[in-house]
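In structure tokens, one chain follows: the form predicted on its own.
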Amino acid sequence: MLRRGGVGLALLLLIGLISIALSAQTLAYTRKPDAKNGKTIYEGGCIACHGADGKGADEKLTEFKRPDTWPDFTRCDQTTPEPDSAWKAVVVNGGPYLGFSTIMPRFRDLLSNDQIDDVVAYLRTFCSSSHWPHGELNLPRAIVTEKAFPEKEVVWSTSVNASGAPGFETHVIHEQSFGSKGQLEVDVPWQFQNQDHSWDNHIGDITLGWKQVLYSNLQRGSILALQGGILPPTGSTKLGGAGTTTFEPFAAFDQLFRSNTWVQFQMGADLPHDTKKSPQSLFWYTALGQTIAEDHRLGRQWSPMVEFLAARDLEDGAKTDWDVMPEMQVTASRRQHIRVNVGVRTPITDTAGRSPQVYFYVLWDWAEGHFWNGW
């Protein structure tokens, strides 16, 4: 059996040590990048492969076959979800550094750091629309708190009881962005519980949700989204299903600070159709963390964070349940499209009947390629 305080303290200590050892992930500029100078550099060399329009030079004029990962810089849906650090990593160290093709050479010996920043700034101009949220606002995914940025990813998330009755729950979450600001989410849970020395399992209440970004501003580091979800009663009431259709609206607001620290807020409600079967409730979550990275902010990313989770039934005399969960997300693949996260959720109020839980997820950003690519 895990001790509640000991596990949390150990994980917080680990987070602190790694934070000290690494550098912050967000790029730090000694000067404002000059896109005009970047254009001059691009036209002096990059244009031979990537073309004047950023879509790629005529293949008849090149001596190689384009890989599946060949970029079209005019495709806002492909380029804006990426932070500047990902673009700079490929220019500095070449395609293989992030698990892409060897066709892309490294330029760290040919261009200065400022020149590379200028080129990246110019590449950004090929996307002519300002409606797309910038990749710098695509903050690391917390285990519970949902972020505002629209994604294309699949997440396998599992929680295990650390004490009390054995049991675990697994969620398979598919997120599909549409256009510049919309996202469809499908969350399919499966529950396993040992009750009276007998294991029982059943699908949980499935979530179908739509997220819409209402506001994003890179200079201010802010992004706001609203989501509406519906949970049909697909789960077993014996294993925690609501037994009635539930509506789940929430707001998500993320803030990235110049200090490279970020905060994510989520606040919403679970509103069952039949309140006799399941009570209405409110929830409010906060995730505080910082993304840090190796190799001058271009390499493997570590995201230590802590979540503060609160929920309360809308009934007379109901108490607010508060939990705390320190956790660590890390990019597993060189392409950084596979990430893992592990955390320990510990009740801090109303602890009777609520045991600590160990959480773990694997995230696949499928827009960046197959699961097995980029390692």
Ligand code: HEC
Given for the second form:
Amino acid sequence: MLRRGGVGLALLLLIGLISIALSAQTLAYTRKPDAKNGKTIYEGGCIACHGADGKGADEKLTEFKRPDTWPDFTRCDQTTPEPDSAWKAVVVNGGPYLGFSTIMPRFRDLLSNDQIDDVVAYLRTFCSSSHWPHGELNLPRAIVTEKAFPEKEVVWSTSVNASGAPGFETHVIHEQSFGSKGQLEVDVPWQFQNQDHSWDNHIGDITLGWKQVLYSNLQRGSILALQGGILPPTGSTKLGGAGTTTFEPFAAFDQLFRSNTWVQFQMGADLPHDTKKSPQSLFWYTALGQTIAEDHRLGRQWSPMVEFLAARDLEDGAKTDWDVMPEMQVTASRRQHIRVNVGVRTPITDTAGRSPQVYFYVLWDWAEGHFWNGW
Ligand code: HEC
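Could you present the same protein in the form predicted together with ligand HEC, rather than the form predicted on its own shown above?
Then the entire complex follows, led off by the chain already shown.
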């Protein structure tokens, strides 16, 4: 009864999500910012430090020493991952608001909200390439569902069995974007499990993956990426390692709606080379969430979300395992480059031998500065 109820509920939610996705609205500002007006404001208030070219005024003429995080607005690789709200927060409230230098003044008493939107729109024109996916589409990372946006981050993620055999699994994940659309991923799992009253610990199957963005559109709020992964059999088969090299292709599609509601889909397969050692399987993950930012959308971000996780072996008579995981991600540092997330994953079908698990991660967006800076 519970099983069928669970599947029914999850299916209903999926249908709901797909219908929202199909009716995707265009991201709209209440007022379209005016970059031409922004240029005038820039020439009046910003050019003395940031320079006519957006790289920075002649250092002999500026009186300050540039911090390491000094922005060169023409560098698309540095500017496009930033959402407008991060720039707006600094222009409104000054550098220290996001843990940057006090030399960057605050403009909230000098410029109106609209003028600040205009000058931010003008800053965007310094990056002249349209190949780069925009930082607005860099949605909060769910615990399991992988997203489409290419990242520069390190994630330390641990899960703990809440019942049954005691056990931990920790993943250290390194993601590094290359160019405008590529990203390398290395995921090293470490397992620590109590089996028959003795603790076993072993490295798991390591993932090496390459992700490529195929499509991104800020107006539509959509981004699509494909990833190809290979998992050499580095893990212990006793602790769930495949015992054979596994190929893992997947597609990730993320949709952002007005009002900062979003949904992320990831669909893929695990294809072991030797299917006698480990069966082929399919997975279908969905994360649905909402980001709420304090302080007129410029401050700390809270992202409550729920993941629906389905996996099925490609064998006759195999059942689909469904799990749900409510979770909460929050930005921990003032710069918002350190985020934490906590969730509880509960099996809703085929529950025998599958324990609920508590998950926790710490994420460091290292392109935004050292771990200890910006608090
Ligand atoms: C007195 C010099 C000065 C003036 C005037 C100034 N800035 Fe800045 N700005 C800085 C400095 C210095 C930084 C770098 C802070 C850091 O990285 O620690 C900065 C950083 C920024 C950033 C942050 C970029 C990032 O990496 O997130 C933005 C956006 C910005 N300025 C926009 C503006 C705008 C728009 C104006 C005009 C309305 C302006 N600045 C005027 C000195 C100035």
